[in-house]
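Starting off, we have a lone chain in the form predicted on its own, written out as structure tokens.
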Amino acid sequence: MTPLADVVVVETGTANVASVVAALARLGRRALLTRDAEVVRTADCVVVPGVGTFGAAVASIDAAKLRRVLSERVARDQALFGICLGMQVFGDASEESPGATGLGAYRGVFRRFPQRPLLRVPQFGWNRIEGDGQGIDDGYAYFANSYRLEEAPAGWSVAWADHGGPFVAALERGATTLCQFHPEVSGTYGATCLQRWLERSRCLSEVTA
């Protein structure tokens, strides 16, 4: 049954989803938290948040039997928005969790920021984003990450940031948007990114009493 909510937010067990739900509410959207694979499969729009480790997030997805469901949403161009770790799990793997396999929606392995004097790892704070003119706009967003994707996967629009070297800040293709940054705590810029995805994904209904 299609849930009576504007946006389904996947409970991976590795994320504090309260800020995501609040960000959607500020945009006039209701959110339904779920780990139910059938609800995620049939939802109009899905958000995959993430804070924690790559291995734990992938294990949680597998435990809920969501691996195939989430992979198929991307393949079928069903609306999906991934945030931070919720972006990383759609890649192939991460140095953070050797042996853990991502969903493989795009090719790429996440690697730790280099150990350099004065380079803070994890990266906590605001960073400049530069889009390619095809997807995510330029702006400033809040990041909290130790691992990054260095090369752009084929077939995706890419936005970049720099912390000890350039890395992928966001990927976009069709109705899928994946952000390494946290739009839910990135002020007006983050709200604009979410609203743009909602509009492109046709999740346009207003919350009613």
The other form holds:
Amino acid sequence: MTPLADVVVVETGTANVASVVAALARLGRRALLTRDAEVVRTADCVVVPGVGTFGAAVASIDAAKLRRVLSERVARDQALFGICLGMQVFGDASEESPGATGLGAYRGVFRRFPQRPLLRVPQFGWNRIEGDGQGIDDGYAYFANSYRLEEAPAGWSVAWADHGGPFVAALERGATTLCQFHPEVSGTYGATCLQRWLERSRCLSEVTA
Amino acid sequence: MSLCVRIIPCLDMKGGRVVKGVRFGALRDVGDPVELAARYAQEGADEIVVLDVTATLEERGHRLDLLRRLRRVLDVPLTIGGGIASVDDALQVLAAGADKVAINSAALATPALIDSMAERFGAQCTVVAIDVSRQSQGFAVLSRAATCDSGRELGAWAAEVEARGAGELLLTSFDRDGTGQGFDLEAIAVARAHTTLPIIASGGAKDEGDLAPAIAAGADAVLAAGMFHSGRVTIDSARRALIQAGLELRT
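Since we've got the form predicted on its own here, give me the form predicted together with its partner chain too.
Okay, now the whole complex, with that chain kicking things off.
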């Protein structure tokens, strides 16, 4: 049998990439870690992981000349999965790093969770997700974030969660999935998200010589 | 809808094996870390914490190898602590498969390490472990595997840790560790009064009945080792006890 194409994981210089690689391996997929813009451009499927700060992630993308390549992948509906900060960088901006410009694949500014009694910030742990029936399934996933998107951008299928008010848990459009939670450590629910994306997009294509 | 309460089995490691003791001493062998972690995750554990209780220099290489093996099987968050003394140390364990890094003695010795870690990896990655012991007044923060009194007091340290950018506290009662006397609810309440960060309560859980009171006292997650290792309590029975107490858990 011809092996399936590697999943290209963008090295954004942030933290838990090993968890992403391991999650893909459990789905039988080999991950290729890279910052090479040409590799990212021509890949069958790309994962943009992210833990860290908005400004650092955007700067890292720019330093690797990945801004245009990543934006075009989303615009051309080439398979891409963004995780946590890897979702946020595709928005417009974040309160976390004023002045840093996101990739603008959808309209939205990330704001800090409100400061109020009993509301823990960062949001750390498992929260319930409600899909809109067209994209991400209902279930529980693991979050680790202090900033979130409150309004749904037009043109995307949206899943919601609640932490001091509703916020966007995931966005889907065609072969693009962007999620605020961490599928790589969200048990069976997370594995199913990744697998569904691999199946939906062209990521099941066999390696061509 | 709100965040679920978390149940976190803890693996205390020594020489590549899981051990468990009383008040950080009298360690005995409990089993293989990868086997145990995989079993707990399969049974529904929300996270796994691995603490290297004797993280000596020569053991660090083994630890990275163990981490890689743990990562392969674990599909829930993994926090690593023990002997992390620098951003470079943290980077190594993250590269090997940790999702979060807990620092303790090094943060007490050099509090700016918390700032550096939060800046480099984000608050989401930066856990500060605090070991405390009851004094005639309040709680003393201990360091170096509870062999030294750091001279700090729990409330003030919890507030400083938050101000420096940490994302979570792992609060362990040294007095209760391994004793089965239940969590030190007062310590949890003191920490809660000084921080809005998530708190993982640790030290002293005997059975299911000890869990909900820790949440009521202000914790967001309950960590236990001995009661799970002995088989006295399963992840499932712990879950059921918390659900019965009216708390939300993931399904």
